[in-house]
Each structure stands twice: as structure tokens, then as C-alpha cells.
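Next up: a single chain in C-alpha cells, the form predicted on its own.
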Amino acid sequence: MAKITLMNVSKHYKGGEIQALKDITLEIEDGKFFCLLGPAGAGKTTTIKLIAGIEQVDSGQIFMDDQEITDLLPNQRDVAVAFETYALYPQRTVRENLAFPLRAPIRKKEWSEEQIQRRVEEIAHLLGIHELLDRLPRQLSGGQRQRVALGRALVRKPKAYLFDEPIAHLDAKLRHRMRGELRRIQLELGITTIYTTPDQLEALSLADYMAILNEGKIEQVGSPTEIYQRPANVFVARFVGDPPMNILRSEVEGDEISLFGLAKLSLPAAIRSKLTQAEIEKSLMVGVRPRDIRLVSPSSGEALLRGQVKYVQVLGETSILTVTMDSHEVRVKMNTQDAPNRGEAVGLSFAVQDCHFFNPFTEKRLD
């Protein structure tokens, strides 16, 4: 088990002209689940790669507890790493892929052959590939291929799992089971777990700890709790969520804010006061949650925004409104039992204290 510190890492490719990570500072503590989270391209595959010591830094630091490893090779670092591309040997059975990693010269003196065998059989039944030992990967699925690419890390007891969507072409049953099964693991062992994923609902459901991570800066670091009641910042309030956080453009008039210039809503005397502080005289970003709003009747004095049902997406229990009201949308999320019919006329209402308020210009959290 480790603690691992990045402080001020860089990197680029093609000679400077693609900044993969800008001057990230991150410290993932001793025995944590701590997720990457971001879009393609937003830097999650190039941290790994950078901790695993598969690339090197361009400038900044890398810490495993108090010993730096910013320079040392990958098989200097233990660290165990599972990639979304499988890289089996394919001359090798699945057995033999299995048991590579507690075969290597450095490992020899740690692991009977007996004990070796006992550890291929245990992550074999645990990833439901047992019957597969024998096989080569040519012969199986890709499914198939990307747990065995997972069992091979997850067959040694490192000081820190690097998981880059270890799970991402499994079907979605099997993708549930497993996300229950590596957070078991990662209980049981105690053993520092960096995962990336661009799933929120992956990262929330997991992650001790989660970075917001987009074009190679950190948005936003902090458990799933904070980070889904008080993003940091418009691309994190609509990153994190689903369906995303509706962003309503509104006007500061006096001690009310205009939305859309349909309905007023009352501002509260902190976020007046945020809003002189930051010289914002009359935009004004606000966000609410689909969840937070309640359909009323069209004619009730309770709705704030009316307008008409454009979609209703069926999930289930739940469904996804999409309402129209002149050019602009909203979505709300409530029971598919109470759910109006498409093209219904339908009265929005939810509470000012639901409200995220971000500054216009510079799209950052206010209160």
C-alpha cells in the first residue's frame, strides 16, 4: 500500500504541440478507491501511464509515499496495471497469461509454483473465466480477453492497482458484478486503487475520491458527495450527473434573477453579495438539478417556467423529461408512473435553495 503524489507533472506529444497534462498537482492517499473521471482526451490514460512509468514526465514530480519514482523503471515501482487494450501474449494460454506476473525474475523467490497455481485458480473463479485457463486468447471473446487482462494485475498484491477502464467492453450485467467485485477487493486488500473511467455513474458508485479531469487539468478533486452537491464549475455540474445539470441563463434584477425572462425567482443575500464581489451586474449562470424539479399544473401559482413535454424517456422506474418553452430546454427527471405524455402542456417549479448560481464569465461556483 502506497500514497501517491503528483506534484506539478506535465506532459506532452509531438514535439510540444499536444499538452496531454498541464501542471497537475494530485495525492492520492494510502488505501483509497480514487477515480480519474473526464471525457476522451482529457489526460485520464497519460496519469496512468505516467505513475506506471510507461511514459515519463516532461516536468513535475512523481511520489510513492516519501520515495520519488519519478525516474524509476516500471518494474522498479510495484504498481500492477490493467489497460481498456487487453495486451495478453497470445502464444501464452489464459493460465500462463494469469500467472506471468508471479513468474517475473523479481517476484521469483516470492511465489511457490503451488502458491502460483492456487492464485490463478482463486482470480480465475473470481472473474468467471475458470473454465478458460486453458484456452489461448485468439480464442476468446473480447469480453473474455479484457477480464483476463484484468486478472493479470489483480493477481498480485502491489502497493497500488492502475485500472484504465478495466471493465469498459464487458456487457452490462458483467460490468455491474465487476465494479462490486473490484470495490470488495479493494476493501479486503487495503491496496491504493487508481481507476479511470469517463462513466460518472462508474466513478460515483466506486471512488473514495474522484478528480474531474478535462484537456489535461483538474476541474475539481473531492469525494463523490461533494463533488455532486457542490461542483466547483459549469463543466463539472454538467459532467457529473444524469441526466446532466440544466444551466438556465438568467438577469439580476434587483433581488430577483429573470429566467430566461419567463419567470422570477428570488436571489439570496449571499449569492447578492458573491455577485458584487465578483462586479457581475447582471448575468448570471444558474443551475438546477432534473431531479430537483416538480411538475404543477400549467395554471398554478407554484410554476415558475412553463411549457410543453418534448420527449419522455422510459427508464424504467424513472423517466427523463425533456420540456420546451419558447427556444430553451429543460430536462426533468421524476417516476415513470407520474410521467405526462409527450406534447402535454406541464408548470415547472423548484426551490432557490436547489440552485447552483456560476459566475457568466468565468463559469466558476459563486456560493
The other form holds:
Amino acid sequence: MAKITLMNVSKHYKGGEIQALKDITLEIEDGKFFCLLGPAGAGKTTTIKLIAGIEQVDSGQIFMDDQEITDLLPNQRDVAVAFETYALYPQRTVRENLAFPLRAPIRKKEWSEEQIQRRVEEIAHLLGIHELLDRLPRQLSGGQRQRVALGRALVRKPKAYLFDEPIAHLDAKLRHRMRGELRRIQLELGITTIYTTPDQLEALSLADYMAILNEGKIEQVGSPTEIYQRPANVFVARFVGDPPMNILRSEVEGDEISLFGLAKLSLPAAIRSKLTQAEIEKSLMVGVRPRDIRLVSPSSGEALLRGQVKYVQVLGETSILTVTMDSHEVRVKMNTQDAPNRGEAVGLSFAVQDCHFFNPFTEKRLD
Ligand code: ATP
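Can you return the structure of this protein in the form predicted in complex with ligand ATP rather than the form predicted on its own?
Now the complete complex, all chains and molecules, led by this one.
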């Protein structure tokens, strides 16, 4: 187990043409399950490769506890890695692939042959690949190969697990099961785990805490609850939460905000005091989550905005409505049994305390 620290780490590819990571500073606490969440190309795999020693930093330092590991070889770092692409040994059976990390020369004599076989069987059972132990990788499906790759990382108890989208190729049901299993294993062993994913629901459900990475920069670090409830900027607000937060361009008019020029909302004092500091006089970005909007009758005094239902997307118990007003669209998440039909006129109501306010120039959170 170990704390992992990245200090001012930068990484370029193609002779500087592509900047994959820009001055990243991160501290991953000992024994925690840490998710690195970000869209494709954000720099997640690069971060894992740098910590594993598969790639070298251009500048900055990496520490494991208080030991600097920036220039250590991969096999000197005591981490176990599983990538989205499985990288299994094609000529070796699943059993041999799983046993391989335990037989590495650096770990000679740590494991007897009997202990190796017992551990391999244990992991194979855990991952539901026991019946595949004598097959070669080419005789497996993509999802089965991915479980073997994961097993090869889990077979050891290193100082840290580095998982790069490790269950991306599993079907939805198996992915759900594997998430639960991974979390259980991690809690049992208490091994520091860094897990990358582009799937915000996966990160929210797995992480003790997480970082949002975007174009090689950290946008926010925090617990899933902190990030969901207080997104630091518009990027995070839109990226975390499904469907994404509605962002309404609004004008400030004295003590009020005018939403799309269609409705007035009183401006909270805490936000008003921030406006002058942030040198914003006129406009604001107001965020409201789809599940914080209530449908009311369009003739009701409670209706802040009035519009027409353009689409209804039914997702079992919940439905997502797209409501249009003038050229604007707002999404609402609600119980399917209460959802109106396409084309109906509706009123939208929400509380000012459920709104998130962002600077329209920097897109940063105001309170
Ligand atoms: P994904 O979710 O698609 O795997 P990612 O967040 O893991 O994305 P990285 O793979 O770390 O992102 O890539 C970060 C940036 O660096 C991208 O612009 C990518 O194209 C680039 N990149 C990564 N590896 C290389 C490489 N070996 N040579 C050139 N560019 C690279």
C-alpha cells in the first residue's frame, strides 16, 4: 500500500506537438479507490503509463510514499497494471498468463509452485474464468480476455493497482457485477487503486474520490458527492450527471436574473456579492440539473418557464423530456408514470437554491 503523488507532471508526444498532460499535481491517498474520469484523449492512459513507468515524464516528479520513483524501471515500482487492451501472452494458456506475474524473476522464491497454483485458482474463481484456465487467449471472447487481463493484475498484492478502463469490453450486466467485485476486493485488500474511465456513472459509483481530467488538465478533485453537488466549472457540471446539467444563459437585472429573457429569478445575495469581484455586470450562466426541475401546469403561477415537450425518452422508471421554448431547450428528468406526451404544453419550476452559478467568461463556479 502506498500514497502516490504526482508533482507538476507534464508529458508531450510527437516531439512536443501533442501535449498529453499539462502540469498535473495530484495526491492519491494510501489505500483509497481513486478514479480518473475524463473524455477520450484527456490523458488518462498517459497518467497510468507514467505512474507505471511505461512512459517517462518530460518534467515533474512522481513519488510513492516518500520515495521518488520518476526514473525507476517499471519492475522496480511494485504496481500491477491492467489496460483496456489486454496484452496477454498469445502462446500461453490463461493459467500461465495469470501465474506469470508471480513467476517474475524479481519475485523469485516469494511464491512456491503450490501457492502459485492456489492463487491462480482463487483469482479465476473470483472472476468467473475458472473453466477457461487451459485455453489460449485466441480461444476467448473479448470480455473473457479482459477478465484474464484484470486477473493478471489482481493475482499479486502490489503497493498499487493501476486500472486503465479495465472493464470497458464487458457487457453491461457483467460490467455491473465486476464493478461490485473490484470495489469489494479493493476494500478487502486496502490496496491503493487508480482506475480510469470515461463513464461518469462508473466513477461516481466506485470512487472514494476522483479527479476530472480534460485536455491534459485537472478540472476538479473531490469526492463523488462534492463533485456532483458543487461542480467547479461548466465542463465538470456538464460532464458529471446524466443527462447533463442544463446551462441557461441569463442576464442580470438588478436583484434578479432573467432566464433566456423569458422568466425572472431572484439573485441570491451570496452570488450578487461575487459578481462585482468577478467583474461580471450583465450575464451569468445558471446551471440546473434535469432532476431538480418540476413540471407544473403552464397556467400556474409557479411556472418559471413555459414550453412544449419535443421528445420523451423513456428509460424504464424514469424518463427524460426535452422541452423547447423559443430557440432554447431544457431537459427534465422525471418519473415515467407522471411524464406528459410529446407536443404537450408544460410549465417548468425550480428552486433558486438548486441552481449553480458560473462566470460566463471563465466558466468557473461563483459561490
Ligand atoms: P482514451 O479514453 O481515448 O483512451 P485517454 O484519456 O486515455 O483517452 P491518452 O491516451 O492519455 O488519453 O492520450 C492523451 C493525448 O495524447 C491524446 O491526444 C492522444 O492522441 C495523445 N497520445 C497518446 N499516446 C500517444 C503516442 N504514443 N503518440 C502520440 N500521441 C499520443
